[in-house]
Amino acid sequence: MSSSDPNKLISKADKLTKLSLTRWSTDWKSATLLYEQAANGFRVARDYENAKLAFEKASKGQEMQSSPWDAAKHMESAAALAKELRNWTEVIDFYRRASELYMQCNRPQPASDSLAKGARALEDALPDDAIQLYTDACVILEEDDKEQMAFDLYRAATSIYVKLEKYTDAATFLLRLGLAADKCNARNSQCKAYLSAIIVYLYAHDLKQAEKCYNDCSQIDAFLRSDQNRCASKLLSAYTEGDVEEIKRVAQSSTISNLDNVIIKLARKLPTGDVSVFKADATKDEQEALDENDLT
């Protein structure tokens, strides 16, 4: 065997971990150094299994040398390859940890991507545990104050939300998104946040919520203002007297096309349900309004 053959490699550097009847101390950077180009030398071979634990190994062995920045690069590799291996649960467990090990060095930015990476990975297999990564990804960045790198993020957990049909979530998140952007005075962000909170809830068929959030992001005197507040307003008046193709004309607003492309699709479906029902309810509140007024 080559002395450059991972497999005498890691044979080697495992003997440097291990205390025994002629080693009295371990020398984790010899083996560390060991592991590492056995990993190397594994995922250029296409073995990635064993790049994969090869590179397990390595991350340990910097955490031993009180590394733990190193440790998260390497871990982020053993995570990549256990993705090329669709083991699914190490894909988890690897980000996380390697998130962890970021967070370590106070290092909250590539402790968050790190968990965004895991969550892309998984979207397609584990999409509720997508959602789980991009929601803690979120999380570090916000408690860092650094809301506005987190936009993406957001959006991509509404995303998942929306291909799931879980439309009360995704709503949930993009006003946790204008929440967000108000923080740090992305006032285009918040606002384009809440008209697409309400367009979610709108292909939900749910005109109450819609109108509920309409009256309460109206609250806020940036949304009040807005292109975006008027466009949903348009689009709430229509729904109330039951005009469709006034619902289908503002859909294709120049306002909506401005969103994002996931919301933009749901828009330009709308009206996803009877809206004559709508009309009627507004009409007999009318009636019971001038019932009530009726003094003779």
Given for the second form:
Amino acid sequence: MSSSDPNKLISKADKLTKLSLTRWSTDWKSATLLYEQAANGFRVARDYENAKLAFEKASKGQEMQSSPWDAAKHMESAAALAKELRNWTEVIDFYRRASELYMQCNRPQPASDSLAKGARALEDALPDDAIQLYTDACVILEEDDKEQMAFDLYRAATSIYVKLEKYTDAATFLLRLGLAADKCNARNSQCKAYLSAIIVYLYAHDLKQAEKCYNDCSQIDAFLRSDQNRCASKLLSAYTEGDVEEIKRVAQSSTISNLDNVIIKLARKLPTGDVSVFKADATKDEQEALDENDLT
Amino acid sequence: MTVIDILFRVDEICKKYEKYDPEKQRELNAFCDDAFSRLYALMEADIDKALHKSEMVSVEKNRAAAVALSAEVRRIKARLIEELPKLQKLAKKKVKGISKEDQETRLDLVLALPERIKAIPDGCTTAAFQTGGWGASSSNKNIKFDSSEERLDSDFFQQTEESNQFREEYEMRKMKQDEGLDMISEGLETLKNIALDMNEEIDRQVPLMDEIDSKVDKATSDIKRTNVKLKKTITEMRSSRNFCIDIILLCVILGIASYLYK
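So the form predicted alone is up there; where is the form predicted together with its partner chain?
First the chain shown before, then all remaining chains and molecules of the complex.
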């Protein structure tokens, strides 16, 4: 066993793969084996850089041997090591490559899993890329009709958006979640997603959008009949009346406490800004309506 | 002579000399006289009944019976007050055969009636229980609206101290029940939410289980096939025929070797 010196193993394996006068064909099989051993040795020795390289080469070897599954697995290990090294671009590349290899094996589930792992690794460093990875992962799952698995990914992406304070994007994602839930008949998740979207809009202090969202969602039968619908209508009416106490009370109710943690935090912080503005708008609208009636 | 005998004799004598009894005559006359007197007589009878009942209330020990009697008294009073305007109208009407003084006395009687009716105690002032602690009764003892002719329902709802007590106890118990029910409903809501989430999670895992099932089935069949092949190979390798052939060949070689070395 050559646990002694991974470096030696690597050089040996390299020699096997390089074409030269004495060697007319590459011996990927043994090379791959040596690469794997070297990589493990490096990992144990906590030499992440070299381990990563070794895993890359091992993965390439597996590819040459037409076993994309093993190749993808090695890529994932390489990516994990790159994460340790905080080499974010490499992390993205490796995870994407791994997911492609998984798709070659016709296994979309691990493909999206690897993208999700990449996104989770990048959440703090490169949130935009993380969101991109999450979106791609969701697309893969949806193509495979496995939307149920995508719920967690949507929720994670939404939390990143909320962290970035991009509330409209977060709400859009939640609506996509609702759509996915609708397709697989997960009524509870769907209603929760819609309620969360309305709360996000209210947190962004955008009552008009929230009301529009509420009206859109009311078209959907499942939402109309649900607890979340009642809660949303209570919240919106409290907003139009400018009743801060009522808003706080609704935010404490158990319907909202059953949503995602991120959304609960937003709800507890409601109302943001001045609710009396909305109240004034509402009364102004009513007065305008009366004037119109007088004229006609 | 016993007391009872005396009583009977007195009764007999009274009956005999009834026609000399002025009150009774008036009563009899009243009945054949006119509408006013008739109505007046009825009202007097009702007032007497009410007074009698209110006396029973003050004596009554059973609270529920006392409450029922006071309620009846109140009802009678309300009815009387209802009929007062009719009586007044009749009193004002000119009936032939009645002197002017009689007319005026009738009016006076009618005026005196409302006070007599109100004076009938209907249990609001007499409390079978003096509860010092419940001071609230003094303020809303008589929830009287303007006791004009229209508002006679107020008499129905006059509060006694006891009924106040009942009401307050009832309200307290209702409040406590409401609180308890609120807590139960909160718990149930949480349970419901948890159950819905569990439902969805399980739904999510159903296709995964199906996949696992099929994959494991495939793996099992593969292993079975491999096992069979392995068994065949081993039996072939260890078959007795090969064994005999090996021994014979070995003997042949030994024979050749011994021949060569001989």
